[in-house]
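So this first bit is one chain, no partners, the form predicted alone, shown in structure tokens.
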Amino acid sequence: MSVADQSAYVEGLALFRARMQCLFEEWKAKPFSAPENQFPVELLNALRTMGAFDALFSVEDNGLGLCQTSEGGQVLLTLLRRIGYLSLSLGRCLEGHVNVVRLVELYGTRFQRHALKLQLKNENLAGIWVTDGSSAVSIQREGPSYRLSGIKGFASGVRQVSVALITAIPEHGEALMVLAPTTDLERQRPGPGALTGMQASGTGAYDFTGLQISPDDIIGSPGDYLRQPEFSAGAWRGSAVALGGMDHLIDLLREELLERERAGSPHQLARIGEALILQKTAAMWVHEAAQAAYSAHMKSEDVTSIINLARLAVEKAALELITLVQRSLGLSAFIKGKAVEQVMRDLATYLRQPAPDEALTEAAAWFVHHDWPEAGP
């Protein structure tokens, strides 16, 4: 970029900034009232507005690169911390339609960014999903074109996602990335039951048997999608859908504090205190965490590492925030109904996720023989 273009890429992504927070400020003041199983559609459709869907493509598609630099990386560490504290329901569609843009920017063709962005135009929502259902998805060809076989499970806005970037497993080979439509109603099937939070994100099943698709559909080359730092690198973003959650219970500890006349008492205080030194760790981690994943200087080793102990410091904080509400606000935090008893399982449920026990001894095991990169451009 040229000095003029880098000074209005700073100011473009200060104006997102800006407006940002005032769709933060409008939201958080809004009355926590909507049913629990219920899509955030308007508040999908207050980001669309905003602009935040458009800012992720690169700046070259006249977007704000927040999923390509480190710039546009912190603007969108605070977008999905932001959301994360409105709705973690919300947080985890958004953080997959992130991970679609991103993966597609990095292994797709300029034909295939250029057609997603045109598919995301139409207020389309992208999902990843990539959980079997009882058997793997499969991809076949036929003639010219593909056909899947198999159900993807765990689809989170299965009812409002139009297009998903799966896996599928070909004959012989690695798993192939592939975009396929999902507006086929007929094709959606129930998810694993009612969990116990998050049910707002709409987690269902999908039905691709029979469904055929062209090569330019599919994405990058075989095993791309377990290509690393990229597969573990994304952890990041789910780290800061999580602070936002964690973000929203220290909100909603001390607001029901003070509406009872509970907040100078020196054991409320001191729990307020750690719970404050939990939220900033876990805020400092993810900070590191988008500085590594988008860092041009480190190994692939130093990035999976950092960020797989990011996500895994972001759950022990959050999870230990979640048990110190409950013990500052009794039984008042387990009533059905209220925010704080609501959030807390979204967040419990939005913390399970694959794996941590590699996770923290992989790291562990690189760390052991090498030393904590420093800080680079």
Ligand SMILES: Cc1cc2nc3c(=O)[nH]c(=O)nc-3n(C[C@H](O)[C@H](O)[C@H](O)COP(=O)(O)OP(=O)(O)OC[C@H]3O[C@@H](n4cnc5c(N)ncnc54)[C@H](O)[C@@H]3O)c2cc1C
The other form holds:
Amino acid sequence: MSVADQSAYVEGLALFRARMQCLFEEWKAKPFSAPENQFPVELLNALRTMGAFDALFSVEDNGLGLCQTSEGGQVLLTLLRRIGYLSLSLGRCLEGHVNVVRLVELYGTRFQRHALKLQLKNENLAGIWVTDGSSAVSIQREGPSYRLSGIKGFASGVRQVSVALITAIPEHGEALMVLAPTTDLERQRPGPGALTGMQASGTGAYDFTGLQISPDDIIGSPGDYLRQPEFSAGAWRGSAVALGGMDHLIDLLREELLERERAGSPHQLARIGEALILQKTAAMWVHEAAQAAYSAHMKSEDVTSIINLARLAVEKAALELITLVQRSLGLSAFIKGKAVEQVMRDLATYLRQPAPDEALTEAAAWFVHHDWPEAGP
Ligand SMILES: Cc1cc2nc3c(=O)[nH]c(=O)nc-3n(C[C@H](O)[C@H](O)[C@H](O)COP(=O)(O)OP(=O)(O)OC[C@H]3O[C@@H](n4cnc5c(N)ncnc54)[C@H](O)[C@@H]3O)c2cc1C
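Moving on from the form predicted alone, kindly provide the form predicted together with the ligand as a structure.
Once more the chain from above appears, this time first in line as the rest of the complex follows.
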């Protein structure tokens, strides 16, 4: 990029940040009222109108490269954090959408990248539905096309998503990534059961059985979905959303203690201090994880190990924060219909991410033999 292009790029990012901050302030000021199982359509539309979805694409595709450059990555971090504050459920769906854009940019052909961009321009939300139902989704060749079979068991935004990136297992070989249409209402299924939190994410299931897809819908090569560092690195975005949930809880804690004139108690102050330390600790981990995810010079294992540790550090900080909030507010934090009660349930549910034991021990096994990498350019 030339110096002039670089400065126009930085300016574009700054303008985007300012618009994002306006949206955040406006939505933060709204009263907490929506039924908790209602998908946040209005916030989704507001995000679209302020250009958040277009900004994900590369500069060549008239975006702001939020999925490509490290400067863009820092802006994406703030976007995910702010949306996590406003709605963890929408944060989950936004994160899925970003993941699809990122995977198609990394592994898709030029034609596929262009096709996805056109598809997403038309107000479509993308989902990443990789968690299988009782058995894995399979894919079989059928003449010039392919046929899918099976159910994806955790499908966030099942009613809103119109295209999903799914994994499907061929008869021989490793899983393939497939971009499949998801607009057939007859194929929607109830999902994993009533979750105690994250109900607004509209998490259902989707039956792909019998769906025919063309070779152009297959993204990348067999095994690409699990290819490192991308497979583990993407977890930093979920941590950024969870961090937004922590920010929200801390605000709710401070507000209620002030309202009830309890904030001056030395015991409450000690807990507020502890809560702020947890928030800042989580924020520092997320920043480090985002930097690692966009690093051009770090070893793949360094990237995945840092991000695995970061996601566990954020999980731990958030769980400790929930305990502190419950201790500080007492029974008042357990009253249904209050924001603090719902955010705690949403956050606790959101924090259930796959294979945490493996993430910890794999990172530990790497750093037993390797030093922490220097922060690079
Ligand atoms: C609100 C919500 C929305 C979601 N939306 C989507 C979506 O749109 N798309 C999608 O694909 N998925 C989605 N998911 C699923 C999500 O990505 C994870 O698959 C899920 O949250 C994993 O959580 P878990 O606690 O069951 O993980 P697990 O990995 O089952 O972990 C549970 C515990 O078991 C341990 N463990 C894991 N594997 C083993 C093993 N082999 N042997 C022994 N112990 C083991 C873990 O370390 C951990 O201690 C969603 C989940 C939620 C909560």
